[in-house]
Each structure stands twice: as C-alpha cells, then as structure tokens.
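What follows is a single chain, given as structure tokens, in the form predicted on its own.
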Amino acid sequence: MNLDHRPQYHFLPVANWMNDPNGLIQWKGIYHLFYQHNPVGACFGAMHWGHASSHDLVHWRHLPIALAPTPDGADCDGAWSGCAVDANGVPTLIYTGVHPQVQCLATSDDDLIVWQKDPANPVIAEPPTGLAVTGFRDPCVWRDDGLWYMILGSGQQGVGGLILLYRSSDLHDWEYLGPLLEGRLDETGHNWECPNLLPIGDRHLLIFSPEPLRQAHYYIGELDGHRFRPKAHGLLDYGGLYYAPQAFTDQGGRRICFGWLPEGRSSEAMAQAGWAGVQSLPRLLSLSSKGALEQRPIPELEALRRSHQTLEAHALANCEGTVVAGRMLEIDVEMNVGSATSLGLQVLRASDGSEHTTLLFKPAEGRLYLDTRFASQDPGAEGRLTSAPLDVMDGLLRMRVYVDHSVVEVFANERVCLTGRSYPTRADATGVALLSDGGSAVLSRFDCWTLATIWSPN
C-alpha cells in the first residue's frame, strides 16, 4: 500500500474499494458506520456493506462485513445504499438490491454484528406504475406519529430528478404517496441519488446527489403534508470530490453528516495502492439565526491534536514562504481582508513551489477557490479549480483546514466547505505558506496542530 497518500485520520477500510456512507446510527451509545464496499479489489464491483463502530466518531474499529449479495436473492448483484433504523428495539437495515432495483430489509439481534435478511425481500419490488424512472434506490426511512416513511432517489426520463415518498405501518407493506419533490433536468440533472430528509431547527433539510452533476446538493424548506417546499438551495461541498452524503441525528440531538470522498487519480494508481475511497470528517449541521445552513467539524476531532504552533498577528506579505510543515495537520486561521485583492494559503507545498494546493479568497468576487491543478507532478493525478460563494463577516476570513496526506478538507466561516484530493510526488511537499496580494490584509490568528492517526490509542 502507498502510505504516502493514504489518509490516517479520515476513515477508510483496511484495503480495497469504498464509496457511499450507509446506515449511520448510534446504538446503545456506540456509533455505527456502514459503507459501500468491494472487498476483493480497489475498484467498483458487487457492492457489500462494510461496517465499523466508534465511541467518539473519530477512532474506529473495523467489524465484519454486514451485508453481502445473496446468490439468487433480491440483492444478488449487489447490496446498494440505504439506512438503519431502530424498529421497536430491533436494529433494521433498509437497502437497495439491484438488477432490478428493489428495496430490502435485514435485521440483527446481536448488537449489529450479524444480520439476517428478511425472507419477504424485496419489500418494494418495482417503481410506481406510470412513471418512466431513471433510478429507484437508496432508501431513507424515518418514523413519525407511529408510521414509517421512506423516500427513494429517482428521476423521470426527459424531465429531471425525483424523490418518491412511501408510507408503512410495519416496514413491509408500503403505500406510494406520490412525489416528495421534482426537479428540472437543466438545473439538477436526470437522477437524484442518496436522498436524506431530517428536521433541523424549525425547518427540514433535504440532501441529494444528482447525476450527472456529481455534487451533493441540499434544500432547506418545509415539509407540507406529503410535499417538500424548498426555500433555500446550496451545495454541501464545493470542491467537486464529495458525494452521496448521509446525515443522522445522534442521541444528543446533533445532526451529523458523512460524505464519500472519491479518488482523483487513475484506476491503475488505485489498483497499485490497494485502496480507493475515503469518508469525510464528520460534520455538525445546524441553522444560523437567519436560517442558513452551517457546517462545522465535530469537536471530538480535537482529541487528535498533538504538537501546536502559532504565529503572532501581523500584516501579510505577498508570500511568506513555509511557516509550518506537515501532511497531517489542522490549521485554524483568521485573516482580516482589508484592501487585499486576494489572500489565503497553500498547503502540501514543495520547497521550490513546484507542487502546491492553494486556497485563495478573492473579495471582489466574493468567492473562495480551491486549486489542485499544481498539487502533483504525476500525470495520472487529476487537478481541478473549484470555488464557493463566500460572504466574509466583519471583513474576517476564517478557515479550518484539515490536511491528511491526499485529502484537503476546508471549512470556511462555518458556512461553506470545499474538499479536494492532492497526490504530491515530492517528499518535501509538506509546507504551509500564507498568501496575500494587492493590499493591507492582516493575519489576526494562526494556530496549527499536527494530528494523530485514528488507528492508535488516545
């Protein structure tokens, strides 16, 4: 395995392929993360449900595979994405079997280690009649007033994305209630994957991942009977490498979200490394006093902090060179924008600047850029330039930046996130440099910690 690029504090399996987070649940105080997994190769294949548990959402224990395809069963070609619920004390997984796409159940009676598939599978065998759907998968299930509700990701051919709503009294017999929300082909693609719906503040948050856009979208709105009325729209992450997120409510009432971070390199490089796909850091989701979505890293991540470096407040020069270095870092930086035309920082920077990943805020545009086009001299590594709209409050730009070998995950002003993948080839591509151009920007605070691996004891 290539440990130079393998993240050490983002979750991933011991080896092979991983994609969507599934079945997020806290059971008897223990957090459980299931995930789409090919256990026999670092490539997409017949999907299984991998499984891990944690006391703190940070340090994880690998567990046996929870679901595997059953020959001649409803999931014979793959156990695809879904969710977990507490069904009157019985842990229950609801997931999609494929070819054709159908919805299935599995239950456990031993604290979520061994799962028994329901003999009645599939519990939903086909899409509603009269709809030419582009997909029929990824159930999200919740309970309200004694009844179960399910939404499924779908789309109407030639029309756009679609979320289907069902209701049941027992998780087995499901009644189709109609479309929860419909999209437009020219705005949000032809098929919506991995829908999530959960209450947040005095509203509801609807998350979905539209094809072919390969982004994680959200709406904040109101649940009006059997329809969702969107009020605000955005992306959970603007970096272009964050997909199929799943959110859940833990026993403390927190809304927590994980997303899949796909690779940005060739299939040959993934096969050689022996692993592919990473889970994002767990994010806390909340609404601001004005009803805007806020995202923060969970505070439990602070347990990983080790050596600490800080810089005194000072006026920023054009490029200050390397101020700290490392490939497993948390950087908490605050800058007063002043009259600067651009400001930010570089991470994973080689001593001569030949490799670097750049975060740059341009006040005139009101956008924060993540640039990985110069992150690697490997021609098989994908570089991209992405950006997010960002309003700085009181002229202050605050970024929490997490660098974990090939992952760069950024939280800006607690409002927007950008995540990218970087694969430096140079051993000295570890530097962090401050950037400013065209004005009087001031570094008001800079704290940096090296972080420990999640696979070692506290």
Contents of the next structure:
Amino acid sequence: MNLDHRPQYHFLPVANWMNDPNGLIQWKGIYHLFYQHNPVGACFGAMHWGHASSHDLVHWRHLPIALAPTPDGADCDGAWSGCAVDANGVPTLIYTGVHPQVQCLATSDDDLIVWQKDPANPVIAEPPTGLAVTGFRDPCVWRDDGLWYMILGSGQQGVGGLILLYRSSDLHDWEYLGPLLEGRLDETGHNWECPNLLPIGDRHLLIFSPEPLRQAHYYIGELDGHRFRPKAHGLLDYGGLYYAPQAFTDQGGRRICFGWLPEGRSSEAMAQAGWAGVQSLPRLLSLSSKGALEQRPIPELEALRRSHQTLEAHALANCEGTVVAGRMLEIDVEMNVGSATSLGLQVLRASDGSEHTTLLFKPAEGRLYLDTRFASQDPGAEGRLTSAPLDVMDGLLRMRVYVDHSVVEVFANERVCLTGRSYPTRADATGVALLSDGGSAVLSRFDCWTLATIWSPN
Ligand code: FRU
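Mind sharing the form predicted in complex with beta-D-fructofuranose (FRU)? What's above is the form predicted on its own.
Next comes the full complex, and the chain you just saw is listed first.
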C-alpha cells in the first residue's frame, strides 16, 4: 500500500516541518508567505523562516529560506513567529528570537529574497519589569497616525493569557503602553500565542492562539485608547487542527487569513512521510451586517476547478451511497433541513463504509459535527469528533467542503469553519455520500468539482 496523504492544493514546503504562517504581505502586487520551518526534519526543530510567493494566493513559488538562526545572535536558538511591514518603502520583518524570547528586525531590498538582520537586535530585550510572563513573543506590528504599534503574545504566571502593547516612532525604540487585553487562566489558558489585531468593518478583530488549548480564538470588539474591549467571541476553526493563524490586509483592502493545519498522526508517521504541517486555504474575513465574523474561501481558488458534476434537487433518502468520488474535490452543497434530525455528508468513504470522514448537522443542537474517528484504520492516525455552533436561520445548511488528500476543510453558511485531517488506508476511500435521518430534508443544490494541483501550470 502506497497511499499519498500529501495535499496538492494546500500550501506546504517541498519537505520537512512547517508550522505558523508568518510575515504575510502583498508587496508590489506579489503575495509573500513566510512560515515557521525546520529545514532538516519533519519535526519541530531550530526554527527558520521558509518563504514562498504568489500572484494569486493559490499558486506558489518556493523561494530560498528567508531567516536562519545566527550563531551567537539574538535568534541563535530559532527565528520564531512574526510579521512583515512596509517601513517607508523598506520591507521589514519583525520576529521573535530565542532563547530568551526577544524581538528582532530584518530588512531586505525590493525583492524580499535576501534579508539582513538589524545590528541593533534585539530591539526589545526583555519583558516589562514586574511581570512574571509565561511567554513573550510573536510580534504583530501596524502603523497608525505616523507611529508604529506592536502587540506581543504573553501571559502572566498564575493569572492567564495577556497581550502586551508597545509603541515606537522608528521600529527600534519601543515604549511599553500596558496590557491590551488580559484573559483568565480557567477560560483561555496560561499563554497567548500569535496575537493579531486588524480593523474589520467598523470594529476590530483580535485573534490569538492560547496554550494549552490549541485553538485559534477571536474577539470582535473595539479599540478604546490602549485597551481592547471584546464584544463577540468565537473560534476561527472548530476542528481542533487549525492553529496560530495570521491575517493581513491585501492591496485591495481584503482581510485574508492563513492558519497552520498540524498533522493528526504520530511523529513516526510524520518522519516516515518526510513532511509535516500544511497551510489552510486562504480565507476571506468580513463582518456580517449584524457584526458577526464571516469566513469564505477566496474567489481565486475557483481557478483550480476542473471537471464539474451536479445532482438534481431531490428529497434526501437516508444514505444515498457514493454520489461522486475523488481525493481533490470542492463540494458546494445546500440542504433544506426540513424535519430531519441530522443531515450532512461523508467524504473519503470506502465503498464498504469501513473508512469515512463525516460532516453531520444536528438541527436540535444547532451544531455541525466533523468526525474523523473512522477516517482511517491506521492506529497511528488520531481521529476526533469536534463540532461548531451553527444557526441555520433560513433552514438552509450551506457547506463548501474542500477535500485535499489528508485535509478536509469546511466552510459552513459563510460563518463557521471546521478543518480535520484524515489518513485513509484504503485505495477506494474516495467516495462522497449524502446523509439524512429522521424526517424530510431536501438537497437543493449540489456542485462538485475536481480540483487541480497548485504545483503545475495546467
Ligand atoms: C505557535 C508558536 C509561536 C512561536 C512559534 C515557534 O505555534 O508556538 O508562539 O513563535 O510557534 O515555531
């Protein structure tokens, strides 16, 4: 058996380990994606910044490693996560050097390929005095009214997660302004990683990834001086395998977000595969008219569509068996919930049902479930059952489901996302089946496309 679980239209490096997206920026029209990368193994190791560029956020070109640890430098044990800014025409990376955790700068000329570390590194050498921090990393920097602002992920021992706010006129001298937001240990863990703050609609979106919860949280709220006032809370993805996302604003003013999809399998399996970690699809973030966060796949992904299949609208029977098949699919489905007690679909389904990944909406609970517990007969693959709250106010369940070998990424009602990892062992685990139970439900729309790889020009 030689089944390839390597995704073909989600971004990943040629080989070895990847985690967080870093330094997302559109520079002179070209998108740049940097990422946490161990170039010598499919396991977490001395962190480098890998680099790729794209004209459309879909097709990527691998570029040389942008940052490597400098022996005896402030980042000698790793160049950890951070961001990219346009500093008066100079591309500038702001990132965390370890150990200890300190903040560093690197600049490039116009091509963003070769980076020089700033001789002044580290530009922030220690946490604010008097704070017993659990972490001090992952700068997110923006410019406002001629000044630079930075937030850092942190936490206070015994208290909870924390985001620290700084200000500077030149990216070198930083003044600590105080905590932007504090969390509670029992609610959102002890240390917040990878904070992101950006305006969205007439509000601000704050994203952070709390340890040990391993989920990407967000708040929609308001900036009130140097404090953030949270209003609405949610998870950017409810599948449990989406972490440390980074959002940025492109030159067209769109808010776009990538997140790291960790593997759901053993470290031995990762070592054997020779790669580990995938980037999510680029997601378009917006606010609904009621101020709720919306997430959609970016429209550029439609360029990957190849052969198209539709199904006629019809009342759903209990389980309709395989309606289409494939391991690189986009499924766009709309179901009228009716009186069904559960409805949804299965993907990566073996013909005898012995392996399957299930998406099931339960109207009475108002939850959409993603179940990968039966996705693989390989005991090294970690299946899980996760769920997202979902209101189908108009009685219509709408799902965009992306299957890409071991990735199943779902956008439901433009509102919630669930991403899972599935590692089928059977060659025939490619089927898509429709499910409904306990009443009447109607399939009102079904479109399915096979999708092309992002790595070839066809
Ligand atoms: C999040 C994270 C960051 C850190 C980086 C190291 O996944 O732990 O806090 O900068 O990964 O690779």
